[in-house]
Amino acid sequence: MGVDGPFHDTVLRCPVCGASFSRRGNSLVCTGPKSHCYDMARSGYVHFAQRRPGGDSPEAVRARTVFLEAGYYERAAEELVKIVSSFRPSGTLLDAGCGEGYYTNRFARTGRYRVFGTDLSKPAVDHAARAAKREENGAFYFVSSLFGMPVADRSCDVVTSVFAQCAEGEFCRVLKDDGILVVAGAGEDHLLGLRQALYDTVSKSGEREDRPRAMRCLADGKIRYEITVRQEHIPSLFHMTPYYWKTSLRDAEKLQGLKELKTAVEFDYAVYGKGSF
C-alpha cells in the first residue's frame, strides 16, 4: 500500500485539472503544476467527489447486501458476465453507478478485466471497497458524480450501468472508439411479487427516460427467472427498492405477516456501440 510511482496513469484523472496521478504512499497526487492530492480511505477507495456526497444511505447499503448475499441476483449476475465477455472478452472495465459493488467485483474475479467502479454513495463504494480488498480481486473503486468522472477520454473497453443512471454523453466521452455500453435495469415484471403484496392495484412500468438515444444497440433481450424469498430476507428487498420510500405505512405493513414471497426476477439489459459519437 506505500509504494510509490505511476497509478492507473492511463484512466484515472485528475478531477481538477484534469492530469494524471502518481502514487504516494497512501495517496494519488496529481502531475499538474497544483499536485492536488486524494488520500485512500483505509478500504482503498479515493473520494473525488467535488460536492457533497449523495447516494444510498448505510442502511440502503446493509439491506441489498443482506439481500444480494443470500444469491437471489447470483443468476442474473452471471448472465451479465457473460453478455459482456461475449463482446468484450478483457479490457479496462468502468462500472458507473457501482452502488455496494456486487455485480463490479463480479467482473473483477473473472480475472479478466482491469475494473473500476465508481458511485456517488461513500458507504457504497467503502463497502465495494473492503469486499475487493478481502477478495484481491484487484477492483479499484471510487467516489464521483457520473456526470463528471475523473476518467481519461478513451481509456475503457466496457462501461456498465446495472440499476444506475445512464449518462450517455459522459459514458461516451470515456468509451474507446471500439467501446461498448451495457445498460442493465427493471424489466416490466421484476419483482412483480413485492409489488401485488403491497398494492391493490399494480401498474406496468413505463420505458425508462434517460435510455441511450444516439448510441448504435447492438444487442438486447432479458434475463428472466422465479425466485422465493425467505421471510427474513423480505424486509431487506424492500428496502432496497424505490417502492420502501413510495410506498404507504398502511401498505407497508402487508409484508409482515409474509412467510415467503415469490416474485418475478427481470433484467432488461442492451448492449450499445458508442455510433455517432
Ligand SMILES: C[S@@+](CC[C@H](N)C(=O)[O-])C[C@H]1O[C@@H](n2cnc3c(N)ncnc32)[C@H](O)[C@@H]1O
Second form
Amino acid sequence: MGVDGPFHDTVLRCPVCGASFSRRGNSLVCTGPKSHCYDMARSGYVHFAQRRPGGDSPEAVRARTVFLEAGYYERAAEELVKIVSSFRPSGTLLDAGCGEGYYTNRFARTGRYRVFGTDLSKPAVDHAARAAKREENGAFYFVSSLFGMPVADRSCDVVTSVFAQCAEGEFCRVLKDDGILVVAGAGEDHLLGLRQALYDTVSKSGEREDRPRAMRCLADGKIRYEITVRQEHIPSLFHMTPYYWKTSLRDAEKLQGLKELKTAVEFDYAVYGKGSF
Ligand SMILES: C[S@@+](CC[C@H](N)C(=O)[O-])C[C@H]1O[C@@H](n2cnc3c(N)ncnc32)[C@H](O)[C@@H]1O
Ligand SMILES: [Zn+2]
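Switching forms now, from the form predicted alone to the form predicted in complex with the named molecule, please provide the structure.
Whole complex next, starting from this chain.
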C-alpha cells in the first residue's frame, strides 16, 4: 500500500497540533491552522521526533541487520506472524520500536495489513523504509518516540512490540477498543548458549518490569528452538544483545576462540486486549 492513500488521515496525527495530514509532493502537511510540514526522506520515512536523536546507534543497527538477515530469527518471525494472524488476520498494524523493520516488513509482506513502523533511531527507520521500498510492500515508517507517537486515538487493530520497551498507556490510546497488543521479548533461556560462553555463572533473567499491567492477557507462550551461529555472525549477535554493554573485556574475549555457537532462541510472547483500560 502506498503512502498516498487516505490512511494518513485515519492514522497519523501532527505531533505539534494533533491535526490530520494531507500529502503535498514529498511532504506531509497538517490540516491544522499552522500547516506544520514534515518532509519525507528519500527512502520514504518521515521524521516526527521533536527532541534530539535517540534510539540505537548506526553500529548497533548494522550489527542487528547482519544477524537478522542471516536468517537465525526467521522461524520466530514466521511464528509471530501466525500468532498475530490468528487473532487479527487483517487491519492496521503498528510496530512500535520496530528497529530495522525485520518483523514489520514481514507483516507487510503478507499483504493483509496496513503496516506502520516507528522507532526513535533514524538509521534503523531509514533501513526499514529502504527495505519496504525495495520490496514495494507498502509499509510506512516514521521516527518518533513510542512514548508519544503521532498516531490517532483508537486507530490501530494491532500494536506489536518486539524486543522493545512497552508503553502500555500509549499503546492503549492508539488501539481500537477491540484492538490487540502483541508483546515479544527474551524468554528465560534466550541466548543461553551465548551467556554460557561469556560467563562462568549464568543467572536466570528476571521478569520484565514494563509488562502491561492493566490490559487483559488473552494468550501467552514461548517460541523456542536451537540455532548454531556461524563464527562470522557471533560478534553481531553479541553486539545486538544487552550483554554487549555489561560484559568485561576479558569475558568478551572468550567469544573470539569460538568456531560456532550453539544456543537456544526463546521468545516469550503475550497477546493483550484493551479490557477496561
Ligand atoms: C532491541 S531493539 C528491537 C528492534 C526490533 N523490534 C527488533 O526486534 O529487531 C529496540 C529498539 O527500540 C528502539 N527504541 C529505544 N527507545 C525508544 C523510544 N523511546 N521510542 C522508540 N523506539 C525506541 C531502539 O532504537 C531499537 O531500535
Ligand atoms: Zn500541526
